[in-house]
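One chain is shown next in structure tokens, namely the form predicted on its own.
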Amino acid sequence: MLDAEMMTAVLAALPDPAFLISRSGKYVAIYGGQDVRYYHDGTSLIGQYISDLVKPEKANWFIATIERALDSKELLIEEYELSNKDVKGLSDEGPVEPIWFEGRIKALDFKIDEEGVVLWVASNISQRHELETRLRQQSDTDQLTGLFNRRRLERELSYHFNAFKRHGYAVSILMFDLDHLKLLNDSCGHHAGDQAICKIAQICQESLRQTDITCRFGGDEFVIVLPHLNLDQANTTAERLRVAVEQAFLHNHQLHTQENIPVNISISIGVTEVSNQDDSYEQALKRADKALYQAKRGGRNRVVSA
């Protein structure tokens, strides 16, 4: 068996800090922290409260995750980010990455000073957490475009489609293709095709709003959804656009098939707002794709909307 001394030297070498927290927030004992390569020394804050510490924002975060904790008895696991901007007193000026943690957090079966305390072993995953947000915008971005790419585009829509339907928020959706790639990829190559694309996406990011959210749907084919617009206001978006792209490749004289005749590029858009009678996102896009069907047989170079 462990006597006492021993018990304490082997909580002295935990690589990852291991805190008692009453449920009041404050530190009554710090355990192990013995990885140099994340942590500091953390004997000071030894009698200090979460609150004189960090700012209310987080400070409520901690406090309301330690009284879960002590009422339902049960193991807590959550991630959470800690920066210079969530501790009182320093700057908000420092570095822009926050430090990342995974909390385990269980109540203690003992009180001191007639409060309830858990044991919260926190454990550094910042470049965990790195990695899982580079494996993610990968899985999440189109490769040629750096625009996103058809999965991320189901989870924005599902999402903006079930906030239309609790807030009544208008949502207006957009698709395009290029006119004539086709002739483009026949007369000058693929890779003057996939540049156009590349330059049609570059478009999309310097003439939209932030919030905007534009996809590469598949080939030449684009899907944007824009978030608190309603029709008129996604026309007048589409047309904008629709104008840029023309402009763009207007005077570009690279584009010639091999008869030396000009390629024009241009898009064809089709646009539809998110209604009460759509049962799913899905209905809003086939509107949209209807609507991109109507401008390609229309004549091209036109915005339609359904």
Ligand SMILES: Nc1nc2c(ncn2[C@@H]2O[C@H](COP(=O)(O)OP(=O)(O)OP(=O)(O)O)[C@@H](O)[C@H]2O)c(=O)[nH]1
Second form
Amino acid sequence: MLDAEMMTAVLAALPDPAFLISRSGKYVAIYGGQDVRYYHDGTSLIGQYISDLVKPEKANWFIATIERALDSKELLIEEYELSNKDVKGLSDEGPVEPIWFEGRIKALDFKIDEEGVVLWVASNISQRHELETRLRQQSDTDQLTGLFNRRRLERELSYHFNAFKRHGYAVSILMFDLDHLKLLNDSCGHHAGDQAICKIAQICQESLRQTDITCRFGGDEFVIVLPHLNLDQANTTAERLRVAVEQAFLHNHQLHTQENIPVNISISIGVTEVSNQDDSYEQALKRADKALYQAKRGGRNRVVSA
Ligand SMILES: Nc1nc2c(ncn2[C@@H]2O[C@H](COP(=O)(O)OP(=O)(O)OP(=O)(O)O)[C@@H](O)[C@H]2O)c(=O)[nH]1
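Which structure goes with the form predicted in complex with this ligand, now that we have seen the form predicted on its own?
What follows is the whole complex; the chain from before opens it.
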């Protein structure tokens, strides 16, 4: 059997720090987590209160989580970010960058100083978190342009469609397509076609608001979701974008065929606003697609709304 001394040694050897924290947020004890590559020494925290050590917003979250663990008696698993700069009184020795933690929090069935206590094991998951973030970004991003891809667009449309239904704020959609890209590819080469696609992506990013969501839908088709813009405002935005593309290629990025004939690049845009009659975002997207088709049929380099 293990004696008390052995138990103390076992607890001290725990790879991840394990805190005992009371309902009021007092650090009662800490065990393990002594590898400075992963953790800061937390012994200076003992006897102190979370609310005195971290900013109010974060402290409130810690206290609420402790209360939830105590009241539910369930094992809670929570991810959170913390830097030693966020916690008063921690030494500088240890990781420099903020750490992503996975906290495993469980109520203990005894009290200390008449207060419920939880065991809070904080594991450093920064590497895993960074990998997850990178993978999520990659799976949401179009490789050529760096814009969001169709998969991410569907998520955004779904989110804003539901928000429209619930909160009633306007949501508009632009769908646009390069004019005569095939001709450009054939006369100037595929690389010039790629360059034109990238330049247009850049123009979108420069001329739209940060809250607008620009996506490469596929090939030479793009979709932009404009939260909080009604049809009139979306038409104005579309026209501004059309002109910006036309002007950019006319003045700064004029492309030429191998015979040195200038090639004018333009886009055709379909615009629509999500309406109460729409049962799904797909209906609105189809409307924008039809308007785009009309813009092409009407002679290209124009905006049509539906
Ligand atoms: N360079 C390049 N070309 C692409 C890419 N994706 C699609 N295309 C080409 O873009 C052309 C798109 O064809 P369409 O949209 O039907 O026709 P278009 O020539 O653009 O003519 P309109 O859209 O009718 O004005 C096809 O020839 C595709 O091969 C890409 O990533 N790079």
